[in-house]
Every structure is written in structure tokens, then in C-alpha cells.
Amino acid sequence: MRATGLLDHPFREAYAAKLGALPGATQAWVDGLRQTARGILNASGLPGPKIETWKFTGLGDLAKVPFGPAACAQDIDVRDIPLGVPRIAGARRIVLVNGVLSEALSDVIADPAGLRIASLKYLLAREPQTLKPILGGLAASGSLPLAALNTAYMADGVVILADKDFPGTTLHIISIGAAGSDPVAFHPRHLISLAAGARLTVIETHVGLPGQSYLANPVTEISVAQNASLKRYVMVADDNDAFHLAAASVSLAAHSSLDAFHLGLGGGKVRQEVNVSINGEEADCRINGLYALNGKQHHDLTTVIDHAVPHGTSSQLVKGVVDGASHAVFQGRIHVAKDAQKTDARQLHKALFLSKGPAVDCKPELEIFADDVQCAHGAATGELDPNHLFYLMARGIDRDAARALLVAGFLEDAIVTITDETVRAAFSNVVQSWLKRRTA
């Protein structure tokens, strides 16, 4: 069902106006990529409310901003990194603004041997051929419509090559969204391909600057080949004007590791996809994660891992709460393929309510098609256990003191998964913010 409006925007003639200058538009296999996102676009439009993965988040609001291209915008100068962007101890900080690099905002550091970082236009305009083997072959279907929407109109992102058995490092990626006087979008590409036995943290933080409205619409190609491991901590905080609607695309081959922690506390509305393949024997994929929501803002986080070979494992937690008149998605599908056996894939969401405003849709999903896998998901909703609140009252705690200390043990299951003690520590700051600022 093909959905209209945004794509009838005037920003997307915009757009098409400038294709011409978009890096690497004379090569023709970069060329082919954008012509077949737009002929995806032009066939089936982004999705609408009968099409069930997007059946809970709604794109209707979208569609009437105006958006123009951020990089028309002449009235746009962001000099610092926001407040409350934490700062990761040793991490190199890659900072982006409206989907640019931003080289003035980002940590000047030499690339340590077997590792290579640089912007997508630098490497579309000079070394497009680095690029052939990794760009758009993970996020070309039509089953990823923002991704198709930003092939057509990408014009910059990171790029991270990793070579074979590099030991690891800590890198940071922030995403400032800001609009001038009118509403903008930005579609930032990132890839990043770990050679065989590499090691790598990956920190991506999404902050925006009040304002008019921005759409950011990042897609993120990643590739993990055999005995290499990525860790990829993503936490976003737009504006409550912003629109948030990210993708991603992994490939897992044997014996390699994926472990991803994704955080929701901003954005007026966010979408968060995740598309895992596992497509080597012993590869292990774990997948958790924690909103915290108020207002009118929506978090959807959506997931889907597919096993396509046996001795495959993944797991997922998910942990909410939500107040206010927020709403909250989350959609699992776990696939199993027929020849999948000895797959073991688990599944939790627990959601919990503040008050009586806001609404949770919850969908998990199995498919099995193999007869000798441990599968297994789960889901419940409510509100604090009125026993519990009653302990800790009796103890001489006051009732908003107490209800924050039963929030904040719900959501540590959650936080406690992230391996990374430093990130831990960082997004554990994050969230004992946000609970300070809803009680005061």
C-alpha cells in the first residue's frame, strides 16, 4: 500500500534539483543505488498504516512539515556540542551536524594502524571503489523504506573500516540535528566493516537544538566478518519537534558477535529498526534496551533477527516507562530458518506505567521453521506493584522518593546489560537525569 504526502513535499523536487551535485553522482554504480531507492520510492512510497510493521507508528505528522534540504539552509551555525551529551572516557568524538562532518566540532586524532575513519562525500568523491564492496547492498530492499528514502538523497556520514584482528578502540558519534527558520531533513549514511577478529566500540549519541522541526533519517550499514566482534551503544535524544527515523542493517558471520544497547529519551517521534542476519555458525547476537518517556513524545524500537544458519544465538531485554500522554512501540520477529537447528534466541519486554495517560503496543514475533532450537519470548505491562510502594513508605521513605527508587530498580535490569562500564556508567547518568527531572 503505497502511502502519500511526503513524498509530494516540495522537498523532494528540492532534492531531486540537486542530484546532480550530490558526491559521487558521476559513477555510475553510486548513480544505479540512488535510481533504484527513488524507483522503490516512486513504486510503493513510505509506509502507511496498513503496511504492519509501521502499523503502530504513523507517519500522517510527517507528512505535513515542509521540510526543505538541511543543506540549502543558510541561517544554521552550530559551534558547540550540546549540553548533556555525555562524555565517554577515551573515546575519539566524530561529531556530525544535520547529517555532515563536522571537522571543527570533532576530535583531530591520527587513525591508529588498522583502523580507518572518514566522511562518506570524501570517500564517494575520491575513493568510490573503497566504497562498491559495502555501500547498499544490506539496505537496498524495499522492506527498509527509510533506508530507500535515504539512499536517494545521502550526501555524507562515517565511514569505519576496521582490518583484520585491529584490537579495539572506543569511538563517539554525535548527531546534532538543527533547523534554521524553516524545518529541515538530513540523511546521513554511516558504514562501518570489521575484518576478520577486529574489535570495536561504537557510541552513537542523537541530540538536537529546540527550534523548528528536523527530520534525521540515519542509515547504518554494518558488517562483522568471522571471529570479530562490535559493540554499538546507541542513545536518542532529539528535540520533542524532532523526528527520528533511523535504520540499521548487520551482517554476522561465524563466530562474530554483535552486542547493541539502544536508549530512547527524546525525539517527538523516533523509530528505531534493526535488521540482524546471522549468517555464520556461533554467531551471537544480543540486542537490549530502555526508553524513558514523557509529553506526547513516541519511541518505537524494532527489531528483527534472522537465523539463517544453525548453532545461532541471540537475545533481547527491553525495558520502559512511559507518562505523560507518550506512547511506546516495541516489535520483535525472531526468524529461524528450516536448516537453523541448534538455534537459541531469546526475547523480553517489560513496560511500566507512570500514570494513566500514556499507551504501550507490544508485538513480539517467532518464526520457526527448524524442529531442535530453544526459543522463547515474553511480555508484560503495568503499573508500580502498590505492595511495594506500601514497603518502602512504612520505612519512613516519602511516596515520590519511594516511586522513584522502584522506577530506577525496574530499568537497572536493562541498564546492567551494557558491557561496557563506561558506557554503563555514562547512560546510567542519563537516565537518573531524566527520573530527577520528571519528579522536580
Second form
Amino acid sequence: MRATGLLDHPFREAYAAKLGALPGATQAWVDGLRQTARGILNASGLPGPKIETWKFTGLGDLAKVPFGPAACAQDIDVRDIPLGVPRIAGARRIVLVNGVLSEALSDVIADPAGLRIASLKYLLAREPQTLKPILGGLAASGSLPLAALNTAYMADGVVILADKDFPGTTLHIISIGAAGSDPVAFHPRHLISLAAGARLTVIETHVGLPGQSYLANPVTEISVAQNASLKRYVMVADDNDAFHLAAASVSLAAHSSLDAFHLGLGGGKVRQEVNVSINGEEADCRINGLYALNGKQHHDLTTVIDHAVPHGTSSQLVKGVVDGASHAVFQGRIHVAKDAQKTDARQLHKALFLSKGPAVDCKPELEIFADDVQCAHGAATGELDPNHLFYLMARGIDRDAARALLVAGFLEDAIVTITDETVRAAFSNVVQSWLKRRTA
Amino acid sequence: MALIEINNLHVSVQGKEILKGISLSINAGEVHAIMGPNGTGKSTLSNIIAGRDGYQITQGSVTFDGQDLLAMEPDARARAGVFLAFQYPVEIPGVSTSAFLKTAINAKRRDQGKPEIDAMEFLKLVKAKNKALGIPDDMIKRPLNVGFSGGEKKRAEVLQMTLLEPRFAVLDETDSGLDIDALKVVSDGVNALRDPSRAFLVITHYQRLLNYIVPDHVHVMAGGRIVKSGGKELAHELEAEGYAKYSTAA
Ligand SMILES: Nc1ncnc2c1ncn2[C@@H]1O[C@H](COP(=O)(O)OP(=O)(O)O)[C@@H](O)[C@H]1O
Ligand SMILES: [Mg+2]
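The block above covers the form predicted on its own; next, return the form predicted together with its partner chain.
Now the full complex is given, and it begins with the chain already shown.
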């Protein structure tokens, strides 16, 4: 059976009608990328349950929503950044509405020396040669279904280019979904490229206006050159009627680092997929995360870390709390190639059930072909310890407050993996309010 | 009327009767001690007073200040002024001791209609109490009881008691695992709280503690019953003769 997909849906025509108007359509190489992607989508549709890495996250319900492309239009008037978006002091805000850069909502300041920030749309139209070496190379449509969907319809996105030894700054990309009366789908493509020795911190916040049905399908291609380091903090707090299907592909050169944290609070159905290739020796990859789910939310964090060369390190701590009838998925594949001796890879996933209703699927996968490596992984699920609860209540703390303290305590060691203090405080606040809402 | 009145209390765990008719009446201002061999039900009694679930109370009552204590949730009991210094305080990773203490203090203050404690006031208060109890100040920055030594855990229990100023405190073998210096410090902490409005129930296996916290009444518990009650001299008698002669009573 072919998986249901966007392309089977009547609005396929709506997409087809827009194809010629997509930015870069006149560039043969861009058109080629899109055609390849569409070919793959036409042949296999969206990933279905028969594909191993998608068996816990079905997309059948996606086909029931008549999404229209938000790709070329920006007809929704969003005047303010929603309140749920944390304010990160000192961070430059770059705002997208339905996947399209909004100059009105973004901080308009000159790029510091050594950093270039531009919209994908602008570069496709004016400087396609800048994009040619970095677009589509890491997130290839053939290997990444979500990238195929994105590539077929990508219309805008944020391109960030840091020159050699750029000393660092903090950018906050805020993505707002705002469907209006009809459901929309948007497919922003972000490119982050750090030259040798450059540093950068990028926060991505994904939110939606309440009660809106949209599909966010952001794809990010990240290349970190020698000795460069990227901190990437992603918060997905989309509306409960929204789908969020994101993929990031990261390439790490020698002595470079990725320090990532993925916070998952929502969306009706969310998949955050991260694929990292460690291509240079002594590169360090950290992908930590936290999710807190309620109601019928579905959240899937899927990571693939490919140690292709020796002396690489990777570490992952992912913690989640689940309530209501929510469904959490964590899949963590670590591949250590035959030559990747002295690799040190660690992974730990822990989930806490706040009620009997939720489901958690965890699938760690270690494929180790080198013989001199240190690899450790662990996974655990459980409930709050009644002895802990009693201890706190015996000191006068009511049941809800005691539970909130214990849940926060459970999540604490994940929170402290956020190395940027400002972001840590902001994300921690967001999690605290989630806990308060739960017990309110 | 006594501050705490335990009347013919029968408690079972998984169908096995542990407490077989305990009656005990403690007035405000008094310190009572319960002594008895291991496994006799002392901690069970403490847990019943504090409100731990998992027990079947098959008969009897516990009244605190005229209220039916057994009908109250553990947190309500604590806010009403009941405190249990646990025999085995649990370690709670991720929850900082100071956040916990502040939350507990504020829970009580809220009940009394008082505003939340000011952060500076809290620090000053804890520092003063720490000093008296020989607790290093950075202990409250650590996760609650995590990695605390046996002695540190017991001091931390007494610190909590001192901060929460209960009207009725049960100390369940707070002396176990303490060296003589720590024992004195902890006893001083308890004695400092003694006043005509408060009552204490000190549970211990050894007479030693009662040299420092001198009780008004001593009860011997064996086999889930109080088998003998007397004055503080009973403790010395037990020290000399042991519990053997009470074992038949069980
Ligand atoms: N939760 C429990 N489950 C089963 N047995 C218990 C439980 N709690 C206590 N007991 C039993 O009850 C008896 C009394 O225990 P406890 O109250 O801890 O005694 P003490 O504090 O005097 O040493 C013991 O035999 C103990 O094994
Ligand atoms: Mg005991």
C-alpha cells in the first residue's frame, strides 16, 4: 500500500499551480532539485508505517486535512510575535510567518562584520550562485523524505553564513504558523554555514496562532567547518491542531562542535529529526532534549549520529514527561563506522508518566563497526515515586505542588545541559509554565 | 485536652497486624519517648501519624488538637503543625534543598494568611539555623538529601523541623548513625524548640539520646503494643536490662 500523502490530495493541483511562481524556478539547477524531489514524492508518497523509522509516527491523518500552499503568498496579517515566544535578551529576532520572512516583525539591523543573513527567496532570485554549493547537498531528497517534501515546495527560509573566525552572536528565528480560514502548509528551508573557527548561537522557536491548522515542514542544512562551533536550541510549541515535520542535517568537520537542545511542547503531531555526520576527527556532537506532552499530542524526536571518522564524541540526554493520551517517540541511532576508532558515544532517554493514558516508544539503535570505542546507551520509563511525593507532602506541600516540584526535579538534569545561560533560563521558564498549566 | 490523643489504634500491612491497640495521650509541653526493639512497629506508628498510605487502619483513632488526624491529607497535617523526622529520609534528585525548604515554609505561611517569605529573609533564617546545627551553608544548594551522609540527613531533618516550627514532632530514630557530637547538636536543636505549646514523641532504640533530650514519659513498645510506661528512669532500666523481658509480651 502506498502511504497517503500530500500529493494524493486534491490540493495537489493547488500546489501544481504555484510551481512556476516558486522563487528560483527559472534556475535550472533549482528546478532540477525540485523535480527530483517531486519525482521521489510521486513515486513513494510520504513515509508510511512500512518504513522502519516511521513506524511509530503515522502520517495518515495528514491527508485528511485540505492544506493549501502558503508558499508564495503572505496574506495573513500577523501584527505581533505571540506571547508564548520567549524573549532571549541580546538575540536578534528573525521572524517568519507561514514560512516567509517578515521584515515587519524582524529586528532590522545591519549584519555584523563576518556574518551574512539573507532570505532564501532573495538569494534564489539575486544570488543563486551563493546557494548552489550549500543547498540540497546535506538534506538530499533521496535519503530524507521530509527533505523531499520541503525541496519540492521550498519558497523561503533563513540563510546564515558566518565567515572564518566569526566570534559569535545570537540569532533567534521565530516561526509563526497562521493559517487564517483554510489550513496551510509551508516548507521553509534554512541554511546555516559556519566557516573555520566561527561561532554562532541559533535559537529556533516554532509557534502558531491558536486554533489554526497548518503543516510546518522546516528543513535546515547545517555545515560546521573545522574548529567552528554551533549552539542550536529548538523549541517546538506549535498549536495543537498543527503538524510540525522538521528535519535538520548537520555536517561536522574536524574539531568542530554542535551543541543542540530540542524542546518539544506541542503541536498535534511533531517530528523533529536530526541527522549528524561526523566527518572530521575530534568533532563533538551533543543533542539533548526535553519534551512535555499532554492531551492527544504526538512528539517524535529522531536522531541519527554517524561517526564516520576516529576520535569523535557524541552525547545525548533526552527526558520527557507525558500526560493525558499523548504519545512520545524517541529514536536514537548511533552509527560508528569501521574506521571510527576511539569514538565515545553516549545516549540516555528517560520518560516519566504522569498518568496511565500516554504511550512512549523508545528505540535506541547502536551500530558499531569499530572495535576500540566507548558506547553506552540507556532508556527508562517510570512514574513519580510515591515515597518522594509523601516526603514533600509531609512537609506541608500540597499534592499538585509536590508533583510539580518532582517533575521539575526529574527534568532538571536535561535543563542543565543547555549551556547558554539566557536560553536555559528562558526554556526553563517555559517548562515551569507548562507544569503550572498542568496543575492549574 | 491532650494535644495528641491516640486511642486503641490497630494497623495492618497487607493483612498482617502490626499495631495491636496503641493508646497514647501527649499534652502540649511534654516530651514522650518510645523505646523498643526493631520491627516492633515504631516507624509504622510514625507513618500513620504523618499520613503515609499503604496501611489499613482497622480500629481506633488519632486526634490532634481536637481534629480527626486520620481524615486529613499528609500536607494538611503538616500545615496544621504535625512533623515527622524520618528514620530514612529519601533522596530526591533534581529538587534543590533550598527550593524545597522555601516551598514548604511558604505552604505553611499561605495557610496562615501570611505573605511568602522574602528571599533574603529566607537565606538569613536558614543561615542562622544551619550555624546552630553545624550544617554547612552550601548543603541547601544540593539536591534534597542526595549524597548526604547519614548524619547530614538527620541534621537536615532537624533543620526542617526548626524552620517549620511544628506543634507536634515525631522523631523516628533521629539518633541512629550519629556520633556523640552530632547527637548533642541535634538534641540542642530539639531542646531549643521545647516550649509549653509544643509536644514531642522521640522514638529511639537506645537510651543514649534521652540523656540529652530528657523525656517526661517513657513507653516501651513491643510486638505492636505499649507494654510499659513510666518516667525517665524507665529508660535507664531498659539500658541495663534490655528488651528481652518484654519479648514475651509480644
Ligand atoms: N510497607 C510494609 N510492608 C510490609 N511489611 C511492613 C511494611 N512496613 C512495616 N512492615 C513490617 O511491620 C513491622 C514493623 O516495622 P516498623 O514499624 O518499621 O518497626 P520499627 O520501626 O519498630 O523497627 C516489621 O515486621 C516490618 O517488616
Ligand atoms: Mg523504625
